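The form predicted on its own is given below as one chain in structure tokens.
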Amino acid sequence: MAATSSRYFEARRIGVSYDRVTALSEVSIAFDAGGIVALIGANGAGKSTFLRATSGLVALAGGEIWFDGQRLDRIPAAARVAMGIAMVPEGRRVFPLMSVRDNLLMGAHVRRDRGVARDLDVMLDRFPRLRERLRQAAGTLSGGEQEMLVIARALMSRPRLLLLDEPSLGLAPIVVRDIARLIVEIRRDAGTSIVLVEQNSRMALRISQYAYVLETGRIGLEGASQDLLNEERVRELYLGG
């Protein structure tokens, strides 16, 4: 096995276990910079576990993860944020008693440059509803507004790799379309690489370039997203026929 990786991101045969339960087994995922990669599959397939392993929230039971030429799985979670990896967890985990402004500034807590105030304005221009609610407690926002807030908070760290865990979960269809459009804009405007975990498989495949299908902790299928949209097994199991 090579000592480094030529890919921007590469997970090599990684495994994760919770107690004696295997969540991921021999999972290999690789991609180059600047695209959107989707992870789809049923509940419990291991999609969120993969993101948690990448961000350092769970330890590997085996395998390696490489990011931009560095061995990632040996680096603490906080240091991964400083390297440019940001995760938006499932469930819109805002700091509910803090204002929208303070939630956004929490996203920049690892930064030491002088561009935080400028980036705050950029986020408020991109998310005008957040500007309208800047001093409002985050816990009083609607579900769609909270999702925008946690994405904007992650972007305040200036990530090179953005991990999105179920951003459309529980949102109305019109808000889901807004979130999908936003994800595409982030990739296009900032060149940010994105790993998108989604139960809304159709949306995920439509906005991504490449996709992996996780089945009970293993890669069942992979390929260009457009090809998987037309793949009979994927259509039957994940797209409603």
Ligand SMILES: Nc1ncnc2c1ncn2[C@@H]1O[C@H](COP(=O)(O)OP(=O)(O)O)[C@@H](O)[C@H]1O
Contents of the next structure:
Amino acid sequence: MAATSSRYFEARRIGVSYDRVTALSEVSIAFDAGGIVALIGANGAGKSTFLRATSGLVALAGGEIWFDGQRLDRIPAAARVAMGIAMVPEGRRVFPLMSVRDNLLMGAHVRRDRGVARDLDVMLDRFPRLRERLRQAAGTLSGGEQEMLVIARALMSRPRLLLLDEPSLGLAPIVVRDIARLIVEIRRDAGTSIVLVEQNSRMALRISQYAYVLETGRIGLEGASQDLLNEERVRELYLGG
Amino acid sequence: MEQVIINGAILSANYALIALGITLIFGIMNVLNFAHGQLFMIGGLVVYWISAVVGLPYGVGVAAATLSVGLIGMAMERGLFARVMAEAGREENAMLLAVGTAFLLENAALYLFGEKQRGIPPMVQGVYRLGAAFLPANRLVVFLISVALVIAVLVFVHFTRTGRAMRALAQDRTATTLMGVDAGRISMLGFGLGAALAGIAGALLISVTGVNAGVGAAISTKAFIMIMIGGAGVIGGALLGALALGFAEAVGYALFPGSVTYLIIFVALIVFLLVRPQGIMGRPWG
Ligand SMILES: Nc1ncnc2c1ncn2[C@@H]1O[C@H](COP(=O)(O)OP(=O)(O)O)[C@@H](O)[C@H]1O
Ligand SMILES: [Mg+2]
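Requested next: the structure of the form predicted in complex with the ligand (the form predicted on its own having been shown above).
And the full complex, kicking off with our chain again.
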């Protein structure tokens, strides 16, 4: 195998197991900088596991992950954040007893530059609802507000690669639209590369350029998102016919 | 009456150091540190050793006690708790480990210092009169240092980057790791800080009540009472628990013979926990 990767991000035949359960095997996913890549698939297909492997929450059983010319999979999870990888986990996971402000500052934990205060201000201009609730405990926010908060929190680290795990889960359709618009804007404004894991396949395929379909731990299908939207098999299985 | 308030305030301030320490450790590790009283005891005995045996100033003793007990705490986290908790899925394992550590520390202290009650002379002489009450200058100093330390810890936990990471870690370890926090390092620092607070409490109290190698279990029991009153893992709860226990003790000692006071405190605690099992500020467990 090559001792480097020519792609901005490349997972090369990676495998992940939990105890005896194999969650991913021989999964290869690669993309260049500045796009949105969607990862769709049924419940339990291994989507979250792929993100966890990328952020370092689970170790690989095999394969390699490369990011911007560096071998990623042997670097501890915390250090990957400093390299520019931020993940918004499934189920939001705000720090419920901490204020909105402290949640956002936690997002900037790895930063040592003087721009944090300004970024906080910019973030609060972008999310006026969060500014109104700045001193409130994050656990008291609504689901949509919490999703905004965890995305804003992840952005506070100024990531180059943003991993989003089912941001639309459990949100009202109108809020899902806001989140989708936000994801598109993040990519447009900051050039952030985004991996979007979604059960809401239609939304994910609409706002992404390229997509992978995971089927019980393996890549079943991949291609331009436009094409997958029209693919018979995808329409039947993931877009409700 | 004034005497009861003065005694209660002094006890509360010292207990607050103990309760804050055990709360930090509980919050971060999710384990009740059964060895907390032994850390307190070691803090006291280190001061005794430095100032009464070696003959260095009391301040040096307090600094040495804080540092050495803090280091013991970090070593406990690194060498014992982090390992056991990485391997074991069950919380009981960490609890048993804490109990075992308590015995280990107690026996080490017995071996090194013997079982005699140790005390040191007050660091400052003199007694103030406040109305009908007496306030020895030494107790006033202990009180002021304790209050200053409690405030310093609160400021640290609420307004510094590391303190914020400790609070985050207590709420969600995975999410905290995703913020780029080295959870292992913060756990070690948190355990060290919690231990150091127990050590400093012992280092201060030895000039008031004295300390012996067997005092740990009683201090741990007091620490548990305080976090049961206030609510486990909540900093505000720890402070409330310290106030409640400190004043209950002061009132009790003024009215009853020594052993009756704790009998009443235990009965009151049981009744209180039946009404409010999560403590005053705690969330329900589970
Ligand atoms: N912590 C875990 N322990 C054991 N098995 C797990 C764990 N997390 C996920 N799995 C299993 O791994 C597989 C993939 O899960 P996951 O990545 O969460 O799927 P998805 O995000 O696509 O729903 C599933 O079979 C799931 O049951
Ligand atoms: Mg998932």
